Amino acid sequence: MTEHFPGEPKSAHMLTRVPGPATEALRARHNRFQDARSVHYYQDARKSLGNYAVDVDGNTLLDVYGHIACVPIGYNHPALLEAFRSERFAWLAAWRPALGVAPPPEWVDLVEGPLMGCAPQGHDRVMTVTTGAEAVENALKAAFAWKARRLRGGASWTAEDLQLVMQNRQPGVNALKVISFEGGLHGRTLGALSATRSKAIHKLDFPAFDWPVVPFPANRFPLDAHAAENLEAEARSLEAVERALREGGGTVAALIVEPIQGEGGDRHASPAFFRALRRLLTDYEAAFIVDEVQTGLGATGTFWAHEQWGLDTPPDVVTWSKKFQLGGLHLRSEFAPQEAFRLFNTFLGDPLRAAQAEVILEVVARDGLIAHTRATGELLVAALSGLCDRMPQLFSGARGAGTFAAVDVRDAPTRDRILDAARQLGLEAGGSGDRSIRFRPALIFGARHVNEALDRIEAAARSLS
């Protein structure tokens, strides 16, 4: 397969354990003022290259974690470095505008060009924000505004509505709900947390809306060995969704779902499941929000993961962030509020990151990185399946779409020991759900990187025996 990052390291190379002494010294300083317990290592931003992260101790690691799916075209890509050197971004180097108040003309070019150029089919509006959680917050707000307008029959607010809203009392509106799935993660802001169901630690001690939660079908792999079981699980999940919609009595404004549950354990459902979900939501007049914060921009082998579902009617709102370097949501026009200032904040995104996204999208198109990722993903899942065949006492359930892939380990403690052993061998990977190892590499991840990653995972697993 084509080499998409000439000059990157040929392989990982370790000088110390990870975390090493330089990382621990920095952590001690850092931890005085911020919680640094989650830090794997401190990364040398200038020396990292392509698929390889270099830490402050001089260790070179093959990175398949990608800052939790945030690295689109590798570290220090020449196209991005040249964009900085050529002053392509000079128009925003010395200020950060309030984009809803006084944007520079270049911002209009970015909206018309890259941001709408990659819009999902059927979407003709876009809102930019800073993070994925903000994208979800505003997607929920858009769904609530749409639903409330429908409940009023399109009429405007009354004087009483305007008075009661300032007391947090809105008859009818305060009863609106959003359905989400067990295992889903949609962000850590307060609204998004009410739809987040992945880990208790995310939600403890924070007030939450009383919104319905339904089981995610979580297909088992290999698919051909579990076809009947998966079909039954999807049917039960759809029954639970319809029950929540029916019992909601018209109060369900939206359902939100990830195409693949990332933090929840890389859990998949079939295209047929999502098509049935779309039909149910249309029938009950609830919005369909697809959270592509992790899956968007090519990671699954198509630009948007939901393209693989074959929907007759597109999702109503699609959220995105991570590989885009900023956050945002695309909407069908009817979901854009009719009044100004409904979806608004000071910055409305980050123009520098949007300008970087334009360069990233140019590289993705020029180098055919989505097709490349689709082909590499086939190699990766095949290699993970081979690992399951060779070590069935440890590994099972190899799965993926593109390079958005995972494999299960027999239990969580063993998974965590394998991840640590792999890191000592030069592989930066992460866990997912209760016992999975997840892959979130850059789109330049190729065949040789697949071989190196699998060699190190297998060596790590064998070192435990």
Second form
Protein chains: 2
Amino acid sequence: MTEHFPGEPKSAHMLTRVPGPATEALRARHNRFQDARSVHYYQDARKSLGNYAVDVDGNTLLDVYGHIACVPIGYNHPALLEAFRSERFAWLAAWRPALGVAPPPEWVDLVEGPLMGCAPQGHDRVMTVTTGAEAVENALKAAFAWKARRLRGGASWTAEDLQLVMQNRQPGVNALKVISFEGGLHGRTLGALSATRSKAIHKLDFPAFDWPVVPFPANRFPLDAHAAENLEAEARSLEAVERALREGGGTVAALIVEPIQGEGGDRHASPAFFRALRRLLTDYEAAFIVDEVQTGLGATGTFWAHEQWGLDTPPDVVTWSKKFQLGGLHLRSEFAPQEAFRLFNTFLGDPLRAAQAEVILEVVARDGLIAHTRATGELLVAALSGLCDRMPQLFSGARGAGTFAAVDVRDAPTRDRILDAARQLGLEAGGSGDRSIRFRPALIFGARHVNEALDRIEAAARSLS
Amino acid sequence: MTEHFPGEPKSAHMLTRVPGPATEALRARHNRFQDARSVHYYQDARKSLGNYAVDVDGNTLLDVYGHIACVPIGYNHPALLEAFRSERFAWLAAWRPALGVAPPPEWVDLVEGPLMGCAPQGHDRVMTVTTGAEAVENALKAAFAWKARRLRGGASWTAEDLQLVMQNRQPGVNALKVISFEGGLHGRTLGALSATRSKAIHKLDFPAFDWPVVPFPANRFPLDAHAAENLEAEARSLEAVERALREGGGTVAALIVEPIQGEGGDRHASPAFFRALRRLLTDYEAAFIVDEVQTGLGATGTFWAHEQWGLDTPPDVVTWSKKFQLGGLHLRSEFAPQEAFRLFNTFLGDPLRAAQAEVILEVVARDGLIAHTRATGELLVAALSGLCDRMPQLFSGARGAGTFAAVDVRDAPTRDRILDAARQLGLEAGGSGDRSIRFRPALIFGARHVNEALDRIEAAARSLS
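How about the form predicted in complex with a further copy of the same chain, since we already have the form predicted alone?
What follows is the entire complex, opening with the chain shown before.
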């Protein structure tokens, strides 16, 4: 397998414990003004390279966490550095424009080129924003506008609508609902948060819309050992979705789902499950929103994870962010509101980050990084399965699509101890759900990194006993 | 008065009508994938300079609209270009980090330096996000967390809270409310949008929380000619606020207000009004959120507009974005949630845009641009008053703080015709509310630009008859 990042460190190399003294000194300064309790370490942005993060204590860590899945082609990729140092980005250097008012002409090139070039099949509109939460908020708004118009039989608003909406009481509208899944994470603004069902700490004390929640099937792995059980779980989930649609009595505007639940514990479902969801939503006239904020841009071995479902009809809206460096959504044209200024805000994204996305997409295509990630992912899941076989008392449930992979640990405290011990051995990894270890490496993650990561996890696990 | 942008064009210079043929050709391409109906023109990012925007048809326009108030120190300021071309930004060039997980050490410098250096008096915490809407969403969340804890007498959550919150039904929480003002604009995500009361088109078909709305006093100008009337309007508004607080029965978590309503028609209120609001909110134990997304960073002649109110106790939360190039909020420490991960998201802003903000703040301080804007604003409002005196059948209500200024036109169609005619003469200006013309120039706007802008508006008005 070729190296996709020549010159990167040969392996992790540790000088201190992590967090080390330089990190703790910075955290003490940082905590005075911001909550820095969540910081793993302060990262030397110049020295980090490829799959390896270098922290301010001089530790070099193999990074499979990737800033919560936001690093597409590794740290300090030469193509991105060159773009910054050349005049390539000169047209967007010196201010952040309102892209809905006076965009530079290069913006149209970006929209026509990379942003539509990666559009999901059947999607012919794109909206850019800056974060995943904003992408989800606008996807929900697109679905509400579409559904409300259908409920009016295509008619425009009444005088009563126009008046009462200013009191937040437009007739019928507050009854509109979005179905989401237990364990789903779709963002933390109040609309997106109403669809988020990850952890209580994300939601406590914040008002939420009264929308229905349904169980996610949560396939058990290996699939062939749990086929009947998984089929039943999916059937129960689909029944709950249909019940919510039926009980909604026409008020359900959308269902939103991650192709693989990320924060929720790397929970998977089968292509057949998603095809059945698509059919149900068509039948009940609700929008099918696929939230690819964490899965998009190749991590699962296809550009979009939902390509693996074999859908007859595409999703209605697809949201994305993270590896793209900005947020956005693609839509089928019937889901784009008819009137101007319906999905609008001041910045509408950030052309600088979109220009970075263009460079990233070029590198991904040039280097064949999605096929590479598919191949690396097979090695990774096989290696995780081997780990489960060797240490069945600790590890189980190896699973993944591409390098979007995970393995379960016996219990949460043990998982946390293994993660910490692995970090001391030079592996930056994160948890997922209650007791999983998640892999969210960059698309340049290769066979040798799989071996190194698994060695560290196994050594960490053995160090516990 | 000194020139703050040497080398900028001597005046506007028009080659075609705006929108011109090159803009329309780009719009046709752009509209295939995005809604480009709102675009005024496509702007040549390299040729635009200082206060002057150059469009793709080669027209040079004096810009007092400033990308909806987002341009702080003009186009292609040498300090920003130099920062981009030097190694100053090298530490953040090649990926967008998760600032809550592994920030670079330079981030701590940015927080300690420019981000806290500009903190409102009495504020000791700062959170960064990417847009004004996200700033408002997080300000509301901070207020809800603060209020809910007070309502529990400082206690933590019950087992019932932890369970029901996952169904969006945490007891008591969905009754929490935010008071906002008629005409206010606070963003378009579903939480912020529930507090937004600008125009129906912003809100139609989108579910909203059932929160109370109260009238904004909307001072009439000149102030001395309408003193009694304005006092009465403010008293009525304060009565409505107190009624909403009283009727809320302890469920009101916050009130959010712009210092000057921007989108809502450049509506002002007196310092005494805001001091009375502050007292009411303290009495009823609700957070006072001042939304300075459009007014912050000097446009009103002080760094924060609320500095002009003479408050005894500072606002509890202040939100900002636009001229900063990213979004954020400052908080008094008691409004920062106690637990980690309460106000959190993946990116938590964008260090590249924060680094630009640092350069901008340095230029603003070095060149004394806030005092300059205060002086220029006096000239601008005086010139607008002169216009009202000369053409009282068309213009009235000249008003402003710093260069955040406006004038009313007889009616909406006439306003729109004047704006279009002025644009053909080389002035890029925008509307505000139903029938006002708004000024949101950069802080380098000076006396000669005031003269040029007023000449164009007057000529445009005379051309109508």
